[in-house]
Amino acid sequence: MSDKIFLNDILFDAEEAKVSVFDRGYLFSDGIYELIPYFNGKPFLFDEHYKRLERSLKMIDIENPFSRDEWADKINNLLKTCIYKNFSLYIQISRGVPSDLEDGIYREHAASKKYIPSVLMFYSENKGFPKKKPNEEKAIIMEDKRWLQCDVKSISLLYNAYAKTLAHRENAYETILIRDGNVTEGCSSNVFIVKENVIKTCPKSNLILPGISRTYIIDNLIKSTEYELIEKEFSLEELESADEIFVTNSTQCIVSINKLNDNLIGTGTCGKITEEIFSQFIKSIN
């Protein structure tokens, strides 16, 4: 059986749902996105996912197509053909098509006409969630050349697919960012660092994705514990030196990074803070 997909009220087979090559969002990548980890069946933390695609939408001047109660008919919707226990559901909206080409202008820059936004949803498997430990990855460093308005989840993602495949072909799991010497983010997550059972992370800025998982986890998690944390920029040569890294996203939670390019944190395997924290979610989420 197919998995199916909504596109603009309409579930598809996912063989069968298209968009229009003038779609803003094919075009220029004008359009946000979200994604909403379900564990167990039960969505995480919807209500902040939900709060994110309001400001991500708002930064960028589309108007929310639905209203949050009919955003809840129409995901509940597609769901009744999920089978799925451990899955994430993307939410993707563009500015749209434009309501009239009859003046044979398919393509430009500035969105001056009336558009029809284009609404896309569709749910994965999560296969790789793990129960008992957090997933050991090597990461690699790059420079971060995004644009200076990271806070907004833009479905422009060429920076970040590009570092990310990069990191594919050194058989790594992340590329963590690093601007003007300090780090920013990985391309799909926030980055913590340990140093003699203190906690560092960076802030909140536009630099970075305001990631619901780190909040979560800092809030209700670490914050919790005796370990100190300190919401800082921190230096490349900090990354480097750290007794553990850990990366925070929605769909794997928390990964302990044990290699940074050919080097070995601390011991090289997971490290005991980052398995603590890691046992606390998932006793949350249980």
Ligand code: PDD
Contents of the next structure:
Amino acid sequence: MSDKIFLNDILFDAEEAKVSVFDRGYLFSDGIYELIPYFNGKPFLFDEHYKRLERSLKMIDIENPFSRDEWADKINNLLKTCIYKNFSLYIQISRGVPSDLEDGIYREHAASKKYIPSVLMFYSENKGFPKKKPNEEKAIIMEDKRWLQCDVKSISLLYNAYAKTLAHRENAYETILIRDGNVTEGCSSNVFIVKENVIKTCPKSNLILPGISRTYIIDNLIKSTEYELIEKEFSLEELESADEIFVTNSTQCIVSINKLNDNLIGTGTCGKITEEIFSQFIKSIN
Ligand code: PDD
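Could you output the structure for the form predicted together with N-(5'-phosphopyridoxyl)-D-alanine, given that the previous block was the form predicted on its own?
Then the entire complex follows, led off by the chain already shown.
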């Protein structure tokens, strides 16, 4: 495998990169991440992703280890080794390893020492892009039992990963999460429903990750159609009786949810409005 990984300013072969067991990312999930899609070798909405990365760092009080220009240089160096045209760039910053371990204190909940942040970056090919039609996938439903700061892109994804694993076992792509009877988001996506030409999605708050694809689709695609867009809480019942459901994220763009548990949504195939928004999305990235 020729893929390279950036770890703390060194480019390693993918299998060779190693982190310290005392890294707070490893011990406490004390870190954040970002995932930036590249289409045809070009970053898509880089500034928006970078801003969210800065915001996540700020929210958990980790200093950005690099300036914007330094990030650009480091990303360019890594991507010189990337042979793919369509890929995702994963960036992770953890609070890192205590600069002093001589006192024998290897693990303490409070981040009371000086730390050297760990910066990890790697790329993964987005196979099957560009697509002609959105994937049609099943979703399952679970209660949203995550913490209440879902707007931080935290590496602490225990519940998301658990719920997504249960989805995988049921041949589903996503688990849609419900808090107090309302849909929040998917484990790795934002959720939209369509009912009689009205499109609804949960508003931005601490209960969801403010998806970059979500904002782009609302501001640049839906607002130029004749369809009404409402950013408002919607219930599990509205989800179940929707004409169309689609979910959005940076790796898959737009995925049509045609089955919820064992029930078909609408006609059981990708709806017309989802398809329309998807084809505009594909046009805009070409
Ligand atoms: N996840 N909500 C959650 C919980 C997510 O994890 C993601 C993305 C989104 C969509 O955000 P965006 O449009 O910015 O990708 C919403 C990425 C893809 C991941 O964890 O790999």
